[in-house]
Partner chain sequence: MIHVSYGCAIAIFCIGLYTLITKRNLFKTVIGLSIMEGGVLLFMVASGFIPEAGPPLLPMVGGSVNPLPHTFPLTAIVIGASDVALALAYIIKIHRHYGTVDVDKIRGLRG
Amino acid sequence: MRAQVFHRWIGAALCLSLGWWMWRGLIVSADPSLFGPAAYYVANTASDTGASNIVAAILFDYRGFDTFGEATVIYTTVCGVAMLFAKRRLRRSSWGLSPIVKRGMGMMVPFILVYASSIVIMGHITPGGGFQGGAVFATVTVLFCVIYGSKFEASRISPKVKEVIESSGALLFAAVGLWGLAEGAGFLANLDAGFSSGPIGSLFSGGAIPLLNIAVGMKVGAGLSTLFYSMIKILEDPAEGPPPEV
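Okay, now the structure: that chain only, the form predicted in complex with the partner chain.
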(Lines of atoms letter the chains of each structure in order from A and count residues from 1; the text may use other names and numbers.)
(Lines give C-alpha, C1' and ligand atoms only; values in the text may rest on other atoms or scores of the structure.)
Protein backbone atom coordinates (compact mmCIF):
# COMPACT_ATOMS: atom_id res chain seq x y z
CA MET A 1 0.00 0.00 0.00
CA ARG A 2 2.81 2.37 0.87
CA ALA A 3 4.40 1.72 -2.48
CA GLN A 4 1.20 2.83 -4.15
CA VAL A 5 1.05 6.05 -2.19
CA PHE A 6 4.66 6.68 -3.04
CA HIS A 7 3.92 6.00 -6.69
CA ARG A 8 1.11 8.53 -6.62
CA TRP A 9 3.22 11.21 -5.04
CA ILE A 10 6.00 10.69 -7.54
CA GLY A 11 3.48 10.76 -10.37
CA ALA A 12 1.96 13.97 -9.07
CA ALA A 13 5.38 15.55 -8.74
CA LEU A 14 6.27 14.52 -12.29
CA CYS A 15 3.08 15.91 -13.72
CA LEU A 16 3.40 19.13 -11.76
CA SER A 17 6.93 19.73 -12.90
CA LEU A 18 6.02 18.87 -16.48
CA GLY A 19 3.22 21.40 -16.21
CA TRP A 20 5.62 23.93 -14.75
CA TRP A 21 7.99 23.56 -17.67
CA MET A 22 5.10 23.96 -20.07
CA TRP A 23 3.84 26.98 -18.22
CA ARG A 24 7.25 28.58 -18.61
CA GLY A 25 7.02 28.09 -22.35
CA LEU A 26 3.87 30.15 -22.74
CA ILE A 27 3.90 33.23 -24.91
CA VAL A 28 1.18 35.76 -24.31
CA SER A 29 1.32 38.82 -26.47
CA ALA A 30 0.21 41.96 -24.71
CA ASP A 31 -1.97 43.14 -27.56
CA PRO A 32 -3.24 40.17 -29.53
CA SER A 33 -4.45 40.79 -33.01
CA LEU A 34 -5.09 38.67 -36.05
CA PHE A 35 -2.00 37.89 -38.01
CA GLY A 36 -0.78 35.39 -40.50
CA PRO A 37 -3.28 33.36 -42.45
CA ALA A 38 -6.03 34.01 -39.93
CA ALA A 39 -6.20 37.66 -40.89
CA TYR A 40 -6.49 36.69 -44.51
CA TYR A 41 -9.28 34.23 -43.79
CA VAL A 42 -11.32 36.75 -41.88
CA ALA A 43 -10.91 39.34 -44.56
CA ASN A 44 -11.38 37.28 -47.68
CA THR A 45 -13.55 34.29 -46.90
CA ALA A 46 -16.62 35.82 -48.46
CA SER A 47 -15.01 36.56 -51.78
CA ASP A 48 -12.91 33.42 -51.87
CA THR A 49 -15.47 30.84 -50.95
CA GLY A 50 -18.87 32.41 -50.62
CA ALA A 51 -19.46 30.85 -47.21
CA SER A 52 -20.49 32.97 -44.30
CA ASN A 53 -19.24 30.62 -41.61
CA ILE A 54 -15.51 31.23 -41.65
CA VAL A 55 -14.75 28.14 -39.62
CA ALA A 56 -16.65 26.00 -42.10
CA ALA A 57 -14.86 27.74 -44.94
CA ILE A 58 -11.51 26.91 -43.41
CA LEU A 59 -12.57 23.38 -42.60
CA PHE A 60 -13.91 22.55 -46.02
CA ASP A 61 -12.07 24.83 -48.33
CA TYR A 62 -8.79 26.29 -47.19
CA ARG A 63 -7.88 23.26 -45.13
CA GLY A 64 -10.24 20.78 -46.68
CA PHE A 65 -7.54 18.18 -46.83
CA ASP A 66 -7.48 18.03 -43.04
CA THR A 67 -11.17 17.35 -43.04
CA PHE A 68 -10.71 14.66 -45.61
CA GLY A 69 -8.21 13.02 -43.28
CA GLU A 70 -10.39 13.54 -40.26
CA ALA A 71 -13.36 11.90 -41.94
CA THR A 72 -11.06 9.06 -42.88
CA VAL A 73 -10.12 8.57 -39.24
CA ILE A 74 -13.77 8.01 -38.36
CA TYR A 75 -14.13 5.75 -41.36
CA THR A 76 -11.13 3.74 -40.22
CA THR A 77 -12.42 3.46 -36.68
CA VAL A 78 -15.84 2.34 -37.81
CA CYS A 79 -14.37 -0.21 -40.14
CA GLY A 80 -12.07 -1.42 -37.41
CA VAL A 81 -14.70 -1.69 -34.71
CA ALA A 82 -16.93 -3.55 -37.15
CA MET A 83 -13.99 -5.84 -37.78
CA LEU A 84 -13.37 -6.35 -34.06
CA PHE A 85 -16.96 -7.43 -33.49
CA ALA A 86 -17.43 -9.15 -36.79
CA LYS A 87 -18.92 -12.61 -37.29
CA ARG A 88 -21.33 -12.22 -34.45
CA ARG A 89 -25.04 -12.09 -35.01
CA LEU A 90 -26.87 -9.17 -33.55
CA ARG A 91 -28.62 -10.60 -30.53
CA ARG A 92 -31.70 -9.11 -29.07
CA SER A 93 -30.53 -7.28 -25.99
CA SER A 94 -33.53 -5.09 -25.32
CA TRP A 95 -37.21 -5.16 -26.13
CA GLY A 96 -37.90 -1.49 -26.18
CA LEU A 97 -39.94 0.74 -23.98
CA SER A 98 -43.68 1.12 -23.56
CA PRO A 99 -45.95 1.82 -26.57
CA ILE A 100 -46.48 5.37 -25.41
CA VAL A 101 -42.83 6.11 -25.74
CA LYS A 102 -42.71 4.27 -29.05
CA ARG A 103 -45.56 6.33 -30.44
CA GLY A 104 -44.09 9.54 -29.11
CA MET A 105 -40.78 8.72 -30.65
CA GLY A 106 -42.51 8.02 -33.95
CA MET A 107 -43.75 11.55 -33.93
CA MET A 108 -40.40 12.97 -33.00
CA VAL A 109 -38.31 11.20 -35.60
CA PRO A 110 -39.19 13.31 -38.65
CA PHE A 111 -38.37 16.46 -36.74
CA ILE A 112 -35.04 15.11 -35.62
CA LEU A 113 -34.24 14.10 -39.17
CA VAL A 114 -35.14 17.53 -40.48
CA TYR A 115 -33.06 19.12 -37.78
CA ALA A 116 -30.09 16.90 -38.68
CA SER A 117 -30.38 17.64 -42.37
CA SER A 118 -30.59 21.34 -41.72
CA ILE A 119 -27.42 21.20 -39.68
CA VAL A 120 -25.70 19.38 -42.52
CA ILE A 121 -27.02 21.47 -45.38
CA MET A 122 -26.59 24.85 -43.68
CA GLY A 123 -23.15 24.09 -42.40
CA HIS A 124 -21.62 26.87 -44.43
CA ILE A 125 -23.99 29.52 -43.12
CA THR A 126 -24.40 28.69 -39.46
CA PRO A 127 -22.23 26.95 -36.92
CA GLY A 128 -22.62 23.29 -37.66
CA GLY A 129 -21.79 21.06 -40.53
CA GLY A 130 -21.41 17.53 -41.65
CA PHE A 131 -19.96 16.11 -38.46
CA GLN A 132 -22.52 17.61 -36.19
CA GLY A 133 -25.42 16.74 -38.44
CA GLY A 134 -24.12 13.27 -39.00
CA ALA A 135 -23.90 12.76 -35.27
CA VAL A 136 -27.55 13.77 -34.95
CA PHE A 137 -28.45 11.30 -37.67
CA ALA A 138 -26.65 8.62 -35.71
CA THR A 139 -28.58 9.67 -32.61
CA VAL A 140 -31.79 8.70 -34.35
CA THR A 141 -30.58 5.16 -34.77
CA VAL A 142 -29.49 5.05 -31.16
CA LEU A 143 -32.92 6.23 -30.13
CA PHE A 144 -34.46 3.51 -32.26
CA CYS A 145 -32.40 0.97 -30.42
CA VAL A 146 -33.39 2.26 -27.02
CA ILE A 147 -37.04 2.74 -27.69
CA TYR A 148 -37.99 0.06 -30.17
CA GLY A 149 -35.57 -2.63 -29.02
CA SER A 150 -32.16 -3.50 -30.22
CA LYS A 151 -33.21 -5.37 -33.33
CA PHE A 152 -35.56 -2.79 -34.75
CA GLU A 153 -33.16 -0.61 -36.61
CA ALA A 154 -31.04 -3.45 -37.87
CA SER A 155 -34.12 -5.12 -39.28
CA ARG A 156 -35.20 -1.96 -41.09
CA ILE A 157 -31.87 -0.71 -42.39
CA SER A 158 -29.42 -3.47 -43.08
CA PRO A 159 -25.76 -2.88 -42.16
CA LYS A 160 -24.89 -3.15 -45.82
CA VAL A 161 -26.93 -0.09 -46.63
CA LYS A 162 -25.08 1.84 -43.98
CA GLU A 163 -21.80 0.69 -45.37
CA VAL A 164 -22.83 1.77 -48.83
CA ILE A 165 -23.87 5.19 -47.54
CA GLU A 166 -20.65 5.55 -45.60
CA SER A 167 -18.38 4.52 -48.45
CA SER A 168 -20.21 6.63 -50.98
CA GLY A 169 -19.95 9.61 -48.69
CA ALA A 170 -16.21 9.12 -48.51
CA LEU A 171 -15.99 8.61 -52.25
CA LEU A 172 -18.10 11.72 -52.85
CA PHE A 173 -15.59 13.71 -50.84
CA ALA A 174 -12.73 12.29 -52.83
CA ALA A 175 -14.61 12.85 -56.07
CA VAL A 176 -15.19 16.52 -55.27
CA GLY A 177 -11.52 16.80 -54.57
CA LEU A 178 -10.53 15.07 -57.76
CA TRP A 179 -12.96 17.21 -59.74
CA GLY A 180 -10.92 20.21 -58.69
CA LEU A 181 -7.79 18.40 -59.73
CA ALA A 182 -9.31 17.56 -63.11
CA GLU A 183 -10.29 21.18 -63.60
CA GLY A 184 -6.68 22.08 -63.05
CA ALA A 185 -7.29 24.05 -59.90
CA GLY A 186 -5.82 21.68 -57.38
CA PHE A 187 -7.26 19.01 -55.14
CA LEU A 188 -10.38 20.15 -53.27
CA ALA A 189 -10.49 23.44 -55.11
CA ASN A 190 -13.77 25.20 -54.62
CA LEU A 191 -14.78 28.21 -56.66
CA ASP A 192 -11.77 27.87 -58.91
CA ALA A 193 -12.95 24.46 -59.96
CA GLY A 194 -16.22 25.80 -61.28
CA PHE A 195 -18.51 25.32 -58.30
CA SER A 196 -20.76 28.33 -58.36
CA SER A 197 -21.53 30.37 -55.33
CA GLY A 198 -24.79 32.13 -54.80
CA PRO A 199 -25.21 35.27 -52.74
CA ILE A 200 -23.52 35.08 -49.40
CA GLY A 201 -25.76 33.84 -46.66
CA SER A 202 -28.12 31.97 -48.93
CA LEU A 203 -28.54 28.22 -48.92
CA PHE A 204 -26.89 27.80 -52.27
CA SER A 205 -23.67 29.53 -51.56
CA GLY A 206 -20.24 28.38 -50.69
CA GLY A 207 -19.55 26.38 -53.83
CA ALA A 208 -18.63 22.84 -52.98
CA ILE A 209 -18.83 23.30 -49.23
CA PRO A 210 -22.44 22.08 -48.90
CA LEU A 211 -21.59 19.13 -51.05
CA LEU A 212 -18.65 18.24 -48.86
CA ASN A 213 -20.85 18.73 -45.80
CA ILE A 214 -23.31 16.26 -47.20
CA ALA A 215 -20.53 13.81 -47.93
CA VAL A 216 -19.21 14.08 -44.41
CA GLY A 217 -22.71 13.87 -43.03
CA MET A 218 -23.32 10.60 -44.86
CA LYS A 219 -20.02 9.24 -43.70
CA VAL A 220 -20.39 10.24 -40.06
CA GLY A 221 -24.06 9.40 -39.71
CA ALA A 222 -23.76 5.93 -41.16
CA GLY A 223 -20.39 5.40 -39.49
CA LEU A 224 -21.45 6.27 -35.96
CA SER A 225 -24.54 4.19 -36.37
CA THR A 226 -22.46 1.22 -37.46
CA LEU A 227 -20.14 1.83 -34.53
CA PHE A 228 -23.05 1.75 -32.10
CA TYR A 229 -24.55 -1.38 -33.57
CA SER A 230 -21.22 -3.16 -33.66
CA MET A 231 -20.70 -2.52 -30.01
CA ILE A 232 -24.15 -3.53 -28.79
CA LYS A 233 -23.88 -6.79 -30.69
CA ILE A 234 -22.13 -8.43 -27.82
CA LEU A 235 -24.61 -7.42 -25.13
CA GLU A 236 -26.34 -10.36 -23.54
CA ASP A 237 -29.91 -11.42 -24.15
CA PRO A 238 -32.10 -10.11 -21.34
CA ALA A 239 -33.61 -12.80 -19.24
CA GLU A 240 -37.21 -11.68 -19.46
CA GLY A 241 -39.17 -11.81 -22.67
CA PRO A 242 -40.99 -9.02 -24.44
CA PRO A 243 -43.24 -6.83 -22.32
CA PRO A 244 -46.88 -7.90 -22.44
CA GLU A 245 -48.90 -6.25 -25.15
CA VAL A 246 -51.33 -3.79 -23.72
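Can you switch from the form predicted in complex with the partner chain and show the form predicted on its own instead?
There are no partners or other molecules in what follows, just the one chain.
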Protein backbone atom coordinates (compact mmCIF):
# COMPACT_ATOMS: atom_id res chain seq x y z
CA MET A 1 0.00 0.00 0.00
CA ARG A 2 2.79 2.41 0.89
CA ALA A 3 4.56 1.54 -2.34
CA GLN A 4 1.45 2.44 -4.36
CA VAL A 5 1.12 5.78 -2.56
CA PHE A 6 4.81 6.48 -3.15
CA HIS A 7 4.48 5.71 -6.86
CA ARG A 8 1.48 8.02 -7.11
CA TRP A 9 3.42 10.85 -5.50
CA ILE A 10 6.31 10.26 -7.88
CA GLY A 11 3.94 10.32 -10.86
CA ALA A 12 2.27 13.51 -9.65
CA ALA A 13 5.62 15.21 -9.12
CA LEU A 14 6.76 14.19 -12.59
CA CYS A 15 3.56 15.52 -14.19
CA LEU A 16 3.88 18.82 -12.33
CA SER A 17 7.52 19.18 -13.41
CA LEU A 18 6.71 18.50 -17.05
CA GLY A 19 3.76 20.88 -16.88
CA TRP A 20 5.97 23.61 -15.47
CA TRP A 21 8.54 23.17 -18.24
CA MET A 22 5.79 23.19 -20.85
CA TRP A 23 4.41 26.42 -19.40
CA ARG A 24 7.86 28.00 -19.51
CA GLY A 25 8.17 26.95 -23.15
CA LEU A 26 4.82 28.49 -24.02
CA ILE A 27 5.82 31.76 -22.40
CA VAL A 28 9.09 31.84 -24.35
CA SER A 29 7.40 30.96 -27.64
CA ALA A 30 4.89 33.77 -27.14
CA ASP A 31 7.74 36.29 -27.13
CA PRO A 32 8.24 37.48 -30.75
CA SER A 33 11.87 38.49 -30.14
CA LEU A 34 14.53 35.91 -30.97
CA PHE A 35 17.99 35.60 -29.49
CA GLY A 36 20.93 33.25 -29.62
CA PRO A 37 21.21 30.59 -32.35
CA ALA A 38 17.51 30.92 -33.27
CA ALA A 39 18.01 34.53 -34.32
CA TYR A 40 21.01 33.58 -36.43
CA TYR A 41 19.21 30.71 -38.16
CA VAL A 42 16.18 32.83 -39.05
CA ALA A 43 18.33 35.64 -40.41
CA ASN A 44 21.00 33.66 -42.27
CA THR A 45 19.68 30.19 -43.20
CA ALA A 46 18.60 31.17 -46.71
CA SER A 47 21.93 32.80 -47.56
CA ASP A 48 24.06 30.13 -45.86
CA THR A 49 22.33 27.04 -47.26
CA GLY A 50 19.95 28.11 -50.02
CA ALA A 51 17.06 26.30 -48.30
CA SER A 52 13.87 27.98 -47.14
CA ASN A 53 13.04 25.20 -44.65
CA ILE A 54 15.08 26.19 -41.61
CA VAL A 55 14.62 22.81 -39.89
CA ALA A 56 15.94 20.91 -42.91
CA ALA A 57 18.87 23.31 -43.17
CA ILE A 58 19.79 22.72 -39.53
CA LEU A 59 19.51 18.93 -39.88
CA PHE A 60 21.46 18.56 -43.11
CA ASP A 61 23.81 21.54 -43.08
CA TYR A 62 24.58 23.11 -39.72
CA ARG A 63 24.51 19.76 -37.91
CA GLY A 64 24.72 17.36 -40.83
CA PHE A 65 27.32 15.19 -39.10
CA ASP A 66 24.89 14.53 -36.23
CA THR A 67 22.19 13.57 -38.72
CA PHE A 68 24.63 11.16 -40.36
CA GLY A 69 25.10 9.55 -36.96
CA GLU A 70 21.34 9.24 -36.48
CA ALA A 71 21.02 7.56 -39.88
CA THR A 72 23.79 5.16 -38.86
CA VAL A 73 21.82 4.23 -35.75
CA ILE A 74 18.83 3.32 -37.93
CA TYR A 75 21.04 1.21 -40.18
CA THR A 76 22.56 -0.61 -37.20
CA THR A 77 19.11 -1.27 -35.74
CA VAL A 78 17.83 -2.76 -38.98
CA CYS A 79 20.89 -5.01 -39.26
CA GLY A 80 20.46 -6.21 -35.68
CA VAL A 81 16.76 -7.00 -36.04
CA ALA A 82 17.30 -8.73 -39.40
CA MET A 83 20.03 -10.91 -37.89
CA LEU A 84 17.88 -11.68 -34.85
CA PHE A 85 15.03 -13.01 -36.99
CA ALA A 86 17.19 -14.41 -39.80
CA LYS A 87 16.42 -18.07 -38.99
CA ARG A 88 12.68 -17.65 -39.14
CA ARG A 89 11.03 -18.91 -42.30
CA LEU A 90 7.64 -17.68 -43.39
CA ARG A 91 5.78 -20.67 -44.84
CA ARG A 92 2.51 -18.86 -45.26
CA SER A 93 1.43 -15.39 -44.31
CA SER A 94 -2.02 -14.29 -43.25
CA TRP A 95 -4.66 -14.09 -45.93
CA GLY A 96 -5.27 -10.41 -45.32
CA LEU A 97 -8.58 -8.61 -45.11
CA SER A 98 -11.69 -8.57 -47.28
CA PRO A 99 -11.61 -7.98 -51.07
CA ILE A 100 -13.29 -4.60 -50.59
CA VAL A 101 -10.47 -3.39 -48.35
CA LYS A 102 -7.89 -4.79 -50.76
CA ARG A 103 -9.45 -2.95 -53.71
CA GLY A 104 -9.59 0.27 -51.73
CA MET A 105 -5.96 -0.06 -50.76
CA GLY A 106 -5.00 -0.69 -54.37
CA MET A 107 -6.51 2.65 -55.34
CA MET A 108 -4.86 4.50 -52.46
CA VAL A 109 -1.29 3.25 -52.91
CA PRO A 110 -0.35 5.51 -55.86
CA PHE A 111 -1.53 8.59 -53.98
CA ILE A 112 0.39 7.57 -50.86
CA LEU A 113 3.56 7.05 -52.89
CA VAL A 114 3.22 10.42 -54.63
CA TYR A 115 2.59 12.11 -51.28
CA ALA A 116 5.65 10.48 -49.73
CA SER A 117 7.80 11.43 -52.74
CA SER A 118 6.71 15.06 -52.50
CA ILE A 119 7.60 15.15 -48.80
CA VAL A 120 11.12 13.91 -49.56
CA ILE A 121 11.83 15.85 -52.76
CA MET A 122 10.46 19.16 -51.50
CA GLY A 123 11.70 18.79 -47.94
CA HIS A 124 14.08 21.75 -48.30
CA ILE A 125 11.35 24.21 -49.29
CA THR A 126 8.31 22.90 -47.39
CA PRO A 127 7.76 21.24 -44.00
CA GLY A 128 8.93 17.68 -44.42
CA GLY A 129 12.09 15.87 -45.38
CA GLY A 130 13.68 12.46 -45.64
CA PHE A 131 12.71 11.21 -42.20
CA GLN A 132 9.03 12.10 -42.60
CA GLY A 133 8.78 10.95 -46.22
CA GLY A 134 10.59 7.71 -45.46
CA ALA A 135 8.12 6.97 -42.67
CA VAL A 136 5.22 7.48 -45.10
CA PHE A 137 6.89 5.13 -47.59
CA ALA A 138 7.19 2.52 -44.86
CA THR A 139 3.47 2.74 -44.10
CA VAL A 140 2.79 1.30 -47.56
CA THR A 141 4.69 -1.84 -46.55
CA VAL A 142 2.80 -2.05 -43.27
CA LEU A 143 -0.54 -1.65 -45.03
CA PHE A 144 0.41 -4.30 -47.60
CA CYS A 145 1.25 -6.76 -44.83
CA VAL A 146 -1.94 -6.06 -42.91
CA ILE A 147 -4.38 -5.87 -45.83
CA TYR A 148 -2.92 -8.33 -48.35
CA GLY A 149 -0.74 -10.50 -46.12
CA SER A 150 3.00 -10.49 -45.60
CA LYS A 151 3.63 -13.04 -48.34
CA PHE A 152 2.04 -10.69 -50.89
CA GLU A 153 4.24 -7.80 -49.79
CA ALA A 154 7.43 -9.87 -49.84
CA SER A 155 6.67 -11.13 -53.35
CA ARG A 156 6.43 -7.54 -54.64
CA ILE A 157 9.36 -6.01 -52.77
CA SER A 158 11.79 -8.63 -51.52
CA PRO A 159 13.81 -8.04 -48.35
CA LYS A 160 16.97 -8.07 -50.45
CA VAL A 161 15.72 -5.13 -52.50
CA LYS A 162 14.98 -3.21 -49.31
CA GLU A 163 18.48 -3.91 -48.05
CA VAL A 164 19.94 -2.59 -51.31
CA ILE A 165 17.81 0.55 -51.12
CA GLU A 166 18.80 1.23 -47.53
CA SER A 167 22.48 0.63 -48.19
CA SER A 168 22.33 2.86 -51.26
CA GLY A 169 20.87 5.64 -49.15
CA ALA A 170 23.73 5.32 -46.67
CA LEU A 171 26.29 5.35 -49.49
CA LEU A 172 24.68 8.43 -51.05
CA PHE A 173 24.79 10.28 -47.73
CA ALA A 174 28.45 9.37 -47.22
CA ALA A 175 29.31 10.27 -50.83
CA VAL A 176 27.87 13.77 -50.40
CA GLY A 177 29.94 14.18 -47.26
CA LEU A 178 33.12 12.91 -48.91
CA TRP A 179 32.56 15.30 -51.82
CA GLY A 180 32.94 18.16 -49.35
CA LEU A 181 36.24 16.70 -48.17
CA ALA A 182 37.43 16.31 -51.75
CA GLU A 183 36.69 19.99 -52.36
CA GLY A 184 38.57 20.98 -49.24
CA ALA A 185 35.48 22.36 -47.51
CA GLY A 186 34.93 19.73 -44.82
CA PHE A 187 32.77 16.65 -44.45
CA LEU A 188 29.12 17.28 -45.47
CA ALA A 189 29.91 20.83 -46.55
CA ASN A 190 27.13 22.36 -48.63
CA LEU A 191 27.60 25.54 -50.64
CA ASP A 192 31.29 25.75 -49.76
CA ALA A 193 31.76 22.37 -51.48
CA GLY A 194 30.45 23.72 -54.79
CA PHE A 195 26.80 22.74 -54.57
CA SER A 196 24.52 25.33 -56.16
CA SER A 197 22.13 27.21 -53.88
CA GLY A 198 19.71 27.97 -56.73
CA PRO A 199 16.82 30.43 -56.46
CA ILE A 200 15.51 30.50 -52.91
CA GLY A 201 12.20 28.66 -52.67
CA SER A 202 12.60 26.73 -55.92
CA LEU A 203 12.81 22.97 -56.30
CA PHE A 204 16.46 23.17 -57.41
CA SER A 205 17.73 25.03 -54.38
CA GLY A 206 19.33 24.14 -51.10
CA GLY A 207 22.59 22.79 -52.50
CA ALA A 208 23.22 19.28 -51.16
CA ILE A 209 20.20 19.25 -48.86
CA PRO A 210 17.79 17.68 -51.43
CA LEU A 211 20.30 14.86 -52.06
CA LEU A 212 20.62 14.22 -48.33
CA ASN A 213 16.83 14.21 -48.00
CA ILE A 214 16.62 11.56 -50.70
CA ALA A 215 19.35 9.51 -49.01
CA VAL A 216 17.61 9.63 -45.64
CA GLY A 217 14.23 8.88 -47.25
CA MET A 218 15.70 5.73 -48.79
CA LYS A 219 17.24 4.66 -45.50
CA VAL A 220 14.21 5.36 -43.33
CA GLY A 221 11.65 3.95 -45.76
CA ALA A 222 13.52 0.73 -46.46
CA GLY A 223 14.76 0.42 -42.88
CA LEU A 224 11.39 0.74 -41.17
CA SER A 225 9.72 -1.61 -43.63
CA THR A 226 12.50 -4.16 -43.07
CA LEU A 227 12.06 -3.87 -39.31
CA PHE A 228 8.32 -4.45 -39.57
CA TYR A 229 8.62 -7.38 -41.96
CA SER A 230 11.36 -9.01 -39.87
CA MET A 231 9.20 -8.94 -36.75
CA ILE A 232 6.11 -10.46 -38.38
CA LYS A 233 7.87 -13.45 -39.91
CA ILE A 234 6.13 -15.88 -37.62
CA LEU A 235 5.58 -19.49 -38.60
CA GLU A 236 1.93 -20.27 -39.06
CA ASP A 237 0.09 -23.53 -39.22
CA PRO A 238 0.90 -25.06 -42.65
CA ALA A 239 -2.39 -26.98 -42.46
CA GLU A 240 -4.38 -23.76 -42.39
CA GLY A 241 -7.07 -23.81 -44.99
CA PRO A 242 -7.96 -21.19 -47.60
CA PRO A 243 -9.28 -17.80 -46.51
CA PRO A 244 -12.95 -17.64 -45.58
CA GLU A 245 -15.40 -16.42 -48.17
CA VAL A 246 -16.42 -12.77 -47.69
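Not measured: the values here are computed from a predicted model. Residue numbers count along the first chain shown, from 1. Note that the rigid core is defined as the largest set of C-alphas that superpose within 1.5 Å between two forms.
Exercise for the section: Tell me, please, whether between the two forms the C-alpha of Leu178 is shifted by 2 Å or more, with the rigid core used for superposition. Expected result: Comparing forms between the two forms, the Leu178 CA shifts below 2 Å.
Handout entry: Core-referenced Cα shift (Å), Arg8, between the two forms
Key = With the rigid core fitted, the alpha carbon of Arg8 is displaced 7.9 Å between the two forms.
Exercise for the section: Report, in Å with one decimal, the C-alpha displacement of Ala39 between the two forms after core superposition. Expected result: Its C-alpha shift, to one decimal, is 2.7 Å.
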